[in-house]
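Take a look at this single chain in structure tokens; it is the form predicted alone.
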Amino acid sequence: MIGRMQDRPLSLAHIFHRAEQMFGDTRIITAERDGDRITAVRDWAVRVRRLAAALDAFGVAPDARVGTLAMNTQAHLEAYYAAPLTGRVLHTINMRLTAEHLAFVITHAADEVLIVDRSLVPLLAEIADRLPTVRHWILVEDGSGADIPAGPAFVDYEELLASTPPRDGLFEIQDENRASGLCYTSGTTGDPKGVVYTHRSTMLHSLGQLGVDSLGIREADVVMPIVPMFHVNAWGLPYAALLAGADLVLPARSTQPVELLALMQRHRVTMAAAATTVWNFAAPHLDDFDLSSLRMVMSGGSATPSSLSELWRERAGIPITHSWGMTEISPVAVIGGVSAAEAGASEERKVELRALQGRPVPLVQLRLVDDDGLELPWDGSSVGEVQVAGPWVASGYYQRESEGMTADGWLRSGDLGTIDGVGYLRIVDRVKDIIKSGGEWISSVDLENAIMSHPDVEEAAVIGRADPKWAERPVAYVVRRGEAALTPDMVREHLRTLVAKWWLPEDIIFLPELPKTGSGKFSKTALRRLLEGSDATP
């Protein structure tokens, strides 16, 4: 018997019409230089037409890729929801790839109009006469008087939509699996590799947002994404938040710890996103702001110390909020929390609990697989790679073989992991960082997160060193808080009492900072050169 339901497309315009006729008054805040700058989504909506027309007028081709080198603001914004509308293909592109690969990823999606903030104008510089498939510049004034290179004709955004009527009527997408997105993966071990997500996609993952037991992004939600927008759709956020009505407050180029929490208060932000490194260093500033209104702060991009989230809780009120995903997830998977099954278990087994990656949210399943292939029970204690599968999974790469999929359709994450019989994700380590030593394995997020839990460490990485006669044994780089005057000594003595003391590191090496792929986590393939170029002494 097949069922008499209408047959309607899942698309962005869903998101974008709802928006415009039930959220008028809900405000779009953009942080700039003179000031915070507010504006009505009816306005906001009035430009996204203007966007849309004027890709139109261009004569940009159906599915062209609309590229954007841009912070978190209104105009992005725009942009967001006027290529994916059109039937274009958004292409948010890092800004913090080399200038190799930000030729790469550009003239390998053919983006035919790039959107560029002035101050991200010097990053193509010196690779703007490589990028042929680029017909029209357009440029984002942000009051940074960045020089522009001699080459590309940019067009002034704010005159473009001036001299643009709106695109009248509604959108819309007649084929709910067309690409709405393309992002690239951070490329540390070779050419990044692009994730195409769909509308469908993309709205089945803003209605996973909206779950009260997954973010539950509501009407009255004021939703900060500080998670760069060009990485994973600021992790789908500024289509969740319109799809709910919410607020959204856009730090554009407000990137300081103190800048960020002045921002929260300002707006009395209740949910903000960030990656865990962003939480590490606004931690010190806590006690000289009021952050009440915080109901949610979310991390992600590297596991988050236990120590970093209660001390969140001590002085802001509020834990970190895990999450676990990936750019092929679009990212959301698995959110963390205390379920309501242990709403009553003591505070030691909250802390516990929050220390975990969390569940999987609805629609999404995991499993756990050993070398041989074969899956692993939900017992809590079976180290397996984790794999993923679900509606707004990626299938494969853009323009490349299915890698990273197994022969039954589910992604390889690449991450080892436990989970229980109650569906508790812990992620133990990547696949090619785990550390091998004397037959024995040592975690190395668990031994990072052992040492960012002494109070004198701002970040720690590990990661493992041949050693003839263990195989291999951990070497962890450390970067002091402040002017602590820290040790090697002093970092062992305070794991002696958290791990085996056949994990303790061999060498423990202080820099100033630790080096970051375009995504903001830990470069351990940058901190590998840095070894072999080194003699490891602390």
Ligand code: AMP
Second form
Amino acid sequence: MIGRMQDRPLSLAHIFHRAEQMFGDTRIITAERDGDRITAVRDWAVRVRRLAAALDAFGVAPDARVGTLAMNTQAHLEAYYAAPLTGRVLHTINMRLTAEHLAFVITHAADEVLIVDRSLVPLLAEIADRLPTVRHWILVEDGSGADIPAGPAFVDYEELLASTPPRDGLFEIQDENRASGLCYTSGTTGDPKGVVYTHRSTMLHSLGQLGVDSLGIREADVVMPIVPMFHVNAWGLPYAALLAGADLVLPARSTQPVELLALMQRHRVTMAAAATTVWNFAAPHLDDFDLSSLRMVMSGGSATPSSLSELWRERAGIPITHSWGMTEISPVAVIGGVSAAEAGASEERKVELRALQGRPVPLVQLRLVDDDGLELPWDGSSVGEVQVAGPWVASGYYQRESEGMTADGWLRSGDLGTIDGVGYLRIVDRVKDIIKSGGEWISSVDLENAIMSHPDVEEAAVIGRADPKWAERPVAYVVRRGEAALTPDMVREHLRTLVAKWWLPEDIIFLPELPKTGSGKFSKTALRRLLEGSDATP
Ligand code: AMP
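Write the structure block of the form predicted in complex with this ligand for the protein whose form predicted alone appears above.
All chains and molecules follow, beginning with the one already shown.
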């Protein structure tokens, strides 16, 4: 028997019209150079309609890719909606890519329109004459005064909106599987790979973020995505926040921890999301700000050491909520925290639980698979590759359909982990980063967390070095906090109580800072190159 319920497409049009109709007073706050710009959703919606009409008037393809090279700003949020609402595909471009990769992604995606913040225009200088697909160049003024390269005929964004009457009526997306967004994974080797989100996947992911045991995003929230809008749609928050009717605080060019904390204090932010590194850099300044409005500080992108989470709990009154995900998973797969069953557990146990990546949110399925393709039990100790399935998980990459997928359609994460009997995922390492020493595994992530629990350590990354006797041995790169007089022996002494003796790094090398990838993670590829170089000149 077939059920008799309405089969209506899940689409971003619903989020937009709901916000326009019900949350006109909701605020979009952007930290601009000359002060905070506050726009009511009702006025923002008119601007989205103007941009939508402008895209139509350009005469670009019905599914044209609209590239954005932009910070977290109101204009970027306008493109987030105008492009998909008109059937086009929002391609958020990672401004940290190399010039070669920028040219590659823009051309591979065949962007017809590029919307660029003035301060980021110089990134195009080298490649502007190598972007044959781009027909319309739009410049968003940000007060930076950056030079505009010769070549592209930029149209001023504000002039474009002012001269285009808003498109009226309802936006309609007939096919919920139509592409809404495109985001390339930064890829440390090889060309970046495009992940293509659909209206359906984005809508379901947003809805998932409203769940109370997930992010619990609600109308009363003031949501601040610090994670860039070019990185997995700022973890989906620009869509989830407006679905709930929550205010959005967009930091634009504010990147310094003190600026970010001041912004959080100024607007009584309740929920903020950023890569672990941001929360780490903010930690020394926590006593200087009133962060009592916060109910959730969410981290992801790399493991969050429990020492950092505990520091936040002590100083800001709130631990960090861990989550794990990937560009290919929109990105949220699991959310950390203490389960209801353990609400009465000891504080020690809760610290342990919060250090785990978390449990799968509804609709996301996980499994662990060993090298032979056999599924492993959820016993908290069997280590296997984490594979993922669900309605907001990629089924392939743009024009590279089957890469990274299993024959039965699960996404291979490339991460090794364990899962316990109630679904807590613990990420042990990336498959390619785990260190094999004397036939045993050393988790570079666990070792990094142990090193970073030293109060004088700002950051630490561990890689394996080939070793004739043990196959591989760990080498740690460490950044001292401030002026701390930290020595390798002091780090080793600290580790002695935390890890097995054979986990102690062979070498501990201090650096002024660690190289990072396009998405802000420690670049182990760059460290490996550094290590090879230093081997050559002992
Ligand atoms: P990206 O697609 O750039 O978001 O990177 C996804 C990868 O980041 C994952 O496959 C993990 O290796 C890593 N990652 C993300 N979140 C976490 C986390 N909470 N703990 C450890 N690794 C993480």
